[in-house]
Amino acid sequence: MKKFFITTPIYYINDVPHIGHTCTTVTADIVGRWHRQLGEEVFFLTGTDEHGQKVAEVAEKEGLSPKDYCDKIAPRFEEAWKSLDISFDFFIRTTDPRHEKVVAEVLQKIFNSGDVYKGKYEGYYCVGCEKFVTESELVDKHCPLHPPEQTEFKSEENWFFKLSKYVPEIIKLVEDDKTNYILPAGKRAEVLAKLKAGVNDVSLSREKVSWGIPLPWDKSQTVYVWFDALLNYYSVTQFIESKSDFWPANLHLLGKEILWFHTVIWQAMLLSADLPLPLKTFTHSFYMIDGQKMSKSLGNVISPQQLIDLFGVDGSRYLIARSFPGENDGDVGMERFKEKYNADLANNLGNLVSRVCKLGEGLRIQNPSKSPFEERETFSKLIDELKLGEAMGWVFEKFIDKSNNRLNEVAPWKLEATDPKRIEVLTECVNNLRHAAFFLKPIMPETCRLVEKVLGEEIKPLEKPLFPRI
């Protein structure tokens, strides 16, 4: 059986889940479910990133030890994903001793390869990003993604990784269309430009951050949180025996703020440790909320539960996927979501299923001669390219809009129950909806199972609307 290994980032545990995390996780789930539907063996990994200075600081403010704080927050992510019907196969936490063991082993390999040396770091560090930043990345001497007080000037002795050594090989991989692993094209161009502008070696350890994994060759320092976090994708395939043949990953799904770590530093680490590289990374853009950046201070953060409370699980999954911010930032908001939900789900898909069930109750309709599996090429290509909005647009245009138009054109409610024309149009609509359910099942699994049930061999009544109008 063909294997498919997909990952989300492991989410940093200094905060609770929001719509940004939700976007990445729902998208990964849709891709994973589609590959399962194609008959592949899928391994879908998500989890939490739990070490580093930021976690220690937040824990201290709450009067907790870092581990107790992590134990309090990690379940919030796991529960959020379960509430959204996310079909992950494993939830990894970087405080898992099995992960920590693999991190030490891989870093020792990198050390043994001669790619580590001791040096002094002096420069700016963003606590919010948990990363060292260059002056060119700063705006008014602070990280543009976080408040000014989170950007600190640091001077410490660290162990460094020879990132610069691997830049020529990474450039070669990215420029060759056969080995390029960076999607979409705009992100590929961004990474190449930065690589060609010159790359410095990076700090691999922290001198004064105790909340982390000790370096195997120098217990006085801890592993820099990013080197620890990136290794989760590989480590899980080493400590779960049944997953040992899933590496390398087929797809890392990312947000754009972690593009560089996953497309350059991660690849260089794997090259240094002589491990296979992931096959593809897809880096999506950000959600803007009503034209503004999402922030707690503005009070415009949208949580997964807020979406579920208003739109239900499948409605929330649909809205997230339909607005997926691929190449460019996407502008969303609760009012926009309401409009889209009513237009696409309540008035269109939901109303169509309701009409067909009412008009055709008791009719026995055979499956069409052509199965939806034979028509998967366009949809599958769009899913593989992470063009989720286009994929759903294709389903709606080909099967749902077409059926609504045919109903309005023929007006079967004006015809006798036995009229061949009435039976013909209802047969056409039922088979279109069966096809639509096949394609939309990775996006709205529960809804599509219900559609398949009521539009089985015999049309059954719909007990309540699929998507009550808001």
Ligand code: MSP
The other form holds:
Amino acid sequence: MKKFFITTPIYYINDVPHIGHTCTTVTADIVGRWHRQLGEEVFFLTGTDEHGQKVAEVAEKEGLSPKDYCDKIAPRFEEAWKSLDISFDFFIRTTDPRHEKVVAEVLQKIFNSGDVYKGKYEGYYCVGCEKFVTESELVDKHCPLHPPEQTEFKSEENWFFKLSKYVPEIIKLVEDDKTNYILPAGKRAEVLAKLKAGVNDVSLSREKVSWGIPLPWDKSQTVYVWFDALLNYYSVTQFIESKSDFWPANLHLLGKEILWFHTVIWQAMLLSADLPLPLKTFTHSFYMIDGQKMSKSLGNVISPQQLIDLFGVDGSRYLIARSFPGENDGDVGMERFKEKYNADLANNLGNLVSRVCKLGEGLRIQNPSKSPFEERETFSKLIDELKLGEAMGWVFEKFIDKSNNRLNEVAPWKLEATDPKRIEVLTECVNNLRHAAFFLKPIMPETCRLVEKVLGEEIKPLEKPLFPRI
Ligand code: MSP
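Can I have the other form now, the form predicted in complex with this ligand, not the form predicted alone?
And the full complex, kicking off with our chain again.
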């Protein structure tokens, strides 16, 4: 059986889940479910990033030990994903001692490769990003992604990793069309330009952050949280026996702000430890909320629960995926979501299913000559390219809009129940909907199962509308 290992970033636990995290997780779920539907053995991994300065600080503010704080928040992520019907196979927490053990082992390998030396870091650090930032990345002396006070000046003794040593090899990998591991193409160009502009070595440990994994060869320091976090993708394949042959990952899905970590630092770490490299990374852009960055201070953060309360589980999944920000940032907002929900789900798909069920109740309709599986090529390609919006657009246009138009054209409700024209148009609609359900199942699993049930061998009535109008 073909194997497919897909991951999301592991989310920082200083915050509770929001629509940004949801975007990546729902997308990974859709891709994972689609691969399962194609008959592959899928391993879908998500989890939480629990060490580091930022988590330690939040825990202290809450008056909890870092571990107690993590134990309190991690389930919030797991529950959020469960309530969105996310089919993850494992939820990794970086405070899992089995993960910590693998991190120490891999870092020891990096040390043994001679890629580590002691030095002094003097410069800026953004606690929000958990990142050593260069002056050129600062805007008005602070990291533009986080509130100004989160950029701190640091002077600390660190162990450094010889990232620069691996730059020529990584440039070759990026330029090689066969590897082509950075998607989409715009991100590949961005990384290449940065690599060619010159790269400094990076800190691999922290001197004064005690909330982390002790460095195996110098217990007075802890592993810098990014070296710990990236290793989650690999560690899980080492400590879960049944997942041991899933490394290297087929696809890391991530947001644009962590591109460099996933396409350069991660590769260099693995090269240094002599481990296979992940096959693909896809870096998406960001949701903006009504034209603005989403932030607590602006009070415009949308939680997954808010979506579920209004649009239901499948409605939320649809809206998230439909507005997936691939190459460019994409604007979303509650009002826009409502309009899209009503237009696509309540008035279009939902209404079609209810009309067909009502008009065709009791009819037995044979499957079409061509199965949806045989018609999967376009959809499959769009999913591979993470063009989720287009993939869904294809399904709607080809199967759903077409059926609604045909119904309006033929107006079967005006015809006798036995009129061949009425049977013909209903047959066409039922088969279109069966196809649509096949393709939309990774996106709206529950709804599609229900559609398959009412439009099975014999058409059954729908007990309530699939998507009540809002
Ligand atoms: N802990 C690190 C990742 C370590 S992975 C080895 C981290 N965590 S995070 O909690 O900040 O999550 C960042 C990720 O959340 C982004 O890369 C992206 O996947 C998702 N998003 C956060 N905000 C987002 C939007 N506004 N829009 C879309 N996705 C966004 O970074």
